[in-house]
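For reference, the chain that follows is the form predicted alone, supplied as structure tokens.
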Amino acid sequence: MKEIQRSKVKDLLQMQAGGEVVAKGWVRTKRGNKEIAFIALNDGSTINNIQIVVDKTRTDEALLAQVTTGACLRVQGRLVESVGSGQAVEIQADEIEVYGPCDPMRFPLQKKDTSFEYLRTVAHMRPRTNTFGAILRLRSQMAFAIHSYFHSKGFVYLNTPLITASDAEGAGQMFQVTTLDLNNVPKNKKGQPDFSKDFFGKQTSLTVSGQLEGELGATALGEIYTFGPTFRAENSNTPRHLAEFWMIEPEMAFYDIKDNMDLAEDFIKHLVRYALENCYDDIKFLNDRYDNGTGGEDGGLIERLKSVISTDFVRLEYTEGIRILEEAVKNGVQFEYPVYWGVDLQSEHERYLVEKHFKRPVILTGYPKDIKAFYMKQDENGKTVRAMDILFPKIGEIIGGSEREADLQKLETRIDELKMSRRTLEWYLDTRRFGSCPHSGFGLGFERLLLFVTGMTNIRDVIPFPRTPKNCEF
């Protein structure tokens, strides 16, 4: 006899009644009476369940005991219309056999609602959850939307380097890489490491950003982009910080801060509209659970994703967006952290732009040069810099970029300013040597990204293993 070949339980559910066919995945519930057992079996293909019909006068008894919550299981039978509602067919099972037994006793996932903050405690098992389940199917259709948007554009896909000499923030917060023996460091004449002893021969850690090298291939190529982890040694424990997490880095040759406005927007657009088209189930099912707003499948989540596609972005100077923290300061609302020109806005005042006075994201451009980063272009004024951050509801900042700095003299004086070591980025300075052009270029936080799509309030539930101070699990 022919051996049938595994179905999805996504495709399932897309067959017409009749035929046998070979289910394989793993037990949600198990219900039923002294005659019948409703099985759910989920394969991890989609958020719906299938379910297994099984008659208990014609099953053994043993082997139906260890049908429980977590166990493995394949299941052959018929496919026919089901008599229930939720589901156009379901299973009747001719054949079960049970690939690995689950002792409900120590399974940490119950029927019962658990909270995010438990699973973070097992978030190896949580992928098994359907919370977890349809994230992680968003964070690969998010992945796989980026690769083919730049691909069509014609982008080149760089790798950067995780391992880096370089500082690219000048923010210091990095992880240090090194084969030094920690219980017996070498030191130089000085008393401190001696770095020559290392690997490298020099001091390393893990990058901070891929961009520095990305304008390398920039300015060769035109335009790249880079897609891969990126770590902070920022010792901040609050729900929007990681210390690893994934970064989109484009970097185009000519561009200046117009069209990397222009192009952010479209990309932030597209990959939304990727979302809603390819991700629809997943993203309901997060909507009805988490954040129906009130309006039911238009409300809360969806809506907002919606809204996101369907309006252009407010592109406010950071100077405007001052002001009108400040006169919001004035009637009435209250902030947690001051408001003045010169500050690095905080995520309630981002929000605030968003949320309650424009109720559309928000392109923040503009910024005072001291808060940020040496690359950035200056302004004719020598106060302000051409950056650029979009601004989201409920998230704050989702993407940072700017102008980059093209002339050498400019870049040197401020590298010198937030005495940054010229040693280590004289290769980056040969940009500006030999061929300097305009070009501009953004970071886009993946896992700020997917906690807009998913409707997410903490990073941590939004990456398969997240790594936060004191937490390494896995």
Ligand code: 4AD
Given for the second form:
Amino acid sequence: MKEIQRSKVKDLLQMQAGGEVVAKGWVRTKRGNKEIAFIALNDGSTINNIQIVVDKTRTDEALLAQVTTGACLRVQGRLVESVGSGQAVEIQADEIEVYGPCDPMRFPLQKKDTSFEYLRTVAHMRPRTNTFGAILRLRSQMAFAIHSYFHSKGFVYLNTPLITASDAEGAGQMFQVTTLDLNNVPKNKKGQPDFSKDFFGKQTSLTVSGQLEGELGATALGEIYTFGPTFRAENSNTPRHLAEFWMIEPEMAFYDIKDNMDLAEDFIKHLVRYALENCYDDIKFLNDRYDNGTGGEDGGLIERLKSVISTDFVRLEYTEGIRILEEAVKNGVQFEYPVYWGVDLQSEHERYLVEKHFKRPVILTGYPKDIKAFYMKQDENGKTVRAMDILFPKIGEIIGGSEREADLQKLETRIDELKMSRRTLEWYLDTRRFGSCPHSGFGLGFERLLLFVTGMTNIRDVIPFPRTPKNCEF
Ligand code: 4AD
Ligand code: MG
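Having seen the form predicted alone, could you now give me the structure of the form predicted together with this ligand?
The complete assembly is shown below, putting the previous chain first.
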């Protein structure tokens, strides 16, 4: 007899009733009465389950006892129209095989504790929950949408190195990479670690950004983007920071700051639109379960996503942003951190501008040069740079970028002022020495985007296995 091919649950739910089918997946729930058992089976292809109907009088009792939440099954049977209201079709089981039973007493996913905090402690199992299934499918779809967006615009996908000898952002928050024996570190004459004996013959770290190498690509290929893991050893235990996160960094020759803003706004709107069009079931699930707008300040997840697509982002100078915040303070708004010209904005400030003042995303430009990286194009006034941060509701900064300083001398002076090492950046400075060109780029934090698209409030819940201070499980 010819074996019947397994169908995915997603496809089964679209099929016409009538045929003999095979489904494989994990039991979400089992309920029923003396004669009939109903099993909800999920295989990760969709948020929806297929209902399996089992005639108990024709099924081995011991076998059915093994069908508990979490168990893995193969089910063969007839796809029939469902009498129940929840679904169009269901499977009338003829044959059930238990691939892997699941001890209900020991299974880490219990109905009684499904808090996000608890689920983080069992992150190896949480993909089996409806919520994390939805989030991980969305994550995958968004990655695809990012590649296809840039591909359709003719951008070249550039793989930049993860191990580097330079600190792109100059913030000194790097994880060192070494093969030196930490119990017996070779020392130089000054008594410092002798990195010439290290694997690369110099001090190296995990990258905080692919931008500098991205600029090498853009000044040759025109338009590139990177999409890869990024590492920051900042000890900030916030719901928006990870030690290992993914970043998308487009870099474009001949773009000025305005072109850069236009691209970033179009890009992010495209991604949100793509999510609504291609992942509606998962988004609807997250909306209805956690974020449906009842009792909230806004209309919930779907409303927020729709409103971002349909509105022009505000474009605002930093100086003007500070004025609005100072005005708010005068009118009694309380912030934890002080507001004055020159300060690096905290997310409470960013969110005030976005959620309270403008009620839509804001692109903030013209930041003081002292709070931004060395590579940003300096304005004539000597005080500000052509930076742009995109600020989003519920999140704060989602994108950071700028037009780049194309003038060799200005760049060298800035590097010296910041007491950075010019020697380790000579290769980068060559882009300005040989055929320098105006160019711009930005970085989108992939998990920050996912916070927005899923409505989750903690960044640890939008990456499969989060890395944060004192936490490197799984
Ligand atoms: O603003 P950032 O530091 O900019 C850069 O790294 C530039 N090199 C980008 C560029 O112009 N090519 O980081 C960019 C974005 C932030 O806006 C934020 O969304 C995200 O990366 N990000 C983080 N996401 C999670 N955890 C962290 N610790 C993050 N730090 C930055
Ligand atoms: Mg930034």
